[in-house]
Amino acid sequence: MKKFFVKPEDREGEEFVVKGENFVHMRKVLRTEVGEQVELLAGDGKVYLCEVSEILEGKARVRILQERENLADPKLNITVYQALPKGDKFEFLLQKLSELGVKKLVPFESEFTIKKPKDKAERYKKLAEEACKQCGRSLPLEVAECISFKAMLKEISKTEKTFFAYEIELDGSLSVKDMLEELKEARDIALIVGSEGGFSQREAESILEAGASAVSLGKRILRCETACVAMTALVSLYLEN
């Protein structure tokens, strides 16, 4: 079924109006028709089931049918911190990670990463959206701006629990086992993920004092969109997220 996103204020009554990009979406992509039944996403965490009534110059007017919980939305917080990876690798996560329950996506630039931060605000947001769509979400995967390594340490020392994928075993490194019963009762969660070169040992000391843990994903070294993709999926797997 056709998704659309629609803001709360959008909202008259039993109606709700879809206009801006979202209507042209419905109806110059969509060819969306006066009695069809579509869902409309208002980031309130339900679905509305919805008939369009009526289509005007600009907007559209749709009845809502029906309102139920989304289940398919994130329950815990969690923030993936990505080191930029180069290519379109940090896109392929957005789509991915939007699929696996992340609240939120920080890029960060660390002493290996390659690629340089370019302003994609427009082009994340829609790739955001149309995660979401796909995968049932009422409400967009958040993507931050790129910050620097030392913004990065200073937010992750305000989270519950944060683990960093670290390829080097280190006095007290995590097996997955174990970092996944140090979740058992989190709410609020940090990944970190390093980019193509990982991180170096002093990047690394600098995130343990920050109060992070390090986890090993195992006997072999995953390039960094699988070890985010993997480590994410273990974790909101396990939390049924």
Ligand code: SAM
The other form holds:
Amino acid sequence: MKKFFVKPEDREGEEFVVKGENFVHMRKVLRTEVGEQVELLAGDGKVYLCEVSEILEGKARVRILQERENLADPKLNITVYQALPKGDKFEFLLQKLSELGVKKLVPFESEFTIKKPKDKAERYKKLAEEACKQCGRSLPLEVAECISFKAMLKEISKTEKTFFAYEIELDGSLSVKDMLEELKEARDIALIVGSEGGFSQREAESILEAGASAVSLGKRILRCETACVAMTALVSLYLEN
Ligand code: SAM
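Same protein, the form predicted in complex with the named molecule this time rather than the form predicted alone?
Following is the full complex, with the preceding chain placed first.
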């Protein structure tokens, strides 16, 4: 079934008014007609089964037939901090982390990342919305602007639990099993993954000083996108189930 985004304030009684770019998508792109049933995602944790009742100039009126809780919405607050990777890997991650129920993806600069990230905010927003519709969430993954390493440290120091994927085993490194054990009661979680070049020793130390726990994802060195998806999948699937 066709899915469209609306905002809670677009609701008028037992109808939604679909307008702006959502209307363009509904009418001009997907050629939706009066009488068709569609699903609306209003970002309020519900899915609305609706019927298009009227198409006017620049907007459509859509009658609510049924509303239900959206079980595909993330129940936890997982933020992934990913040191900006090369090429289109960030777009791949954006899609996979959407499917895995991450709330926010924050790219950051580190010593071994490219220095000037391109501003692709509009493209990322569009990709996150597409991924959101594909996997059935009602609120897209939020993609933050690329922040500095220092800003990332400041943010994680305020998070309930932060885990840092680090391939070098330290005295206090956690195994995956330890990490999941520590996470049991947490609701606000941050995960940190490096880019292709990883982190310098100085950076790793400051991440630990900011309160993160180092986690080993095994004896093999994973590519950054593998590490990011694997770590997120473990945390998200374990906690959601
Ligand atoms: N610094 C390394 C190098 O250049 O050989 C590897 C960096 S690795 C390709 C990219 C990121 O993935 C790392 O910064 C880390 O966050 C994560 N990672 C890869 N393998 C890992 C492992 N076995 N355990 C924990 N994290 C890992």
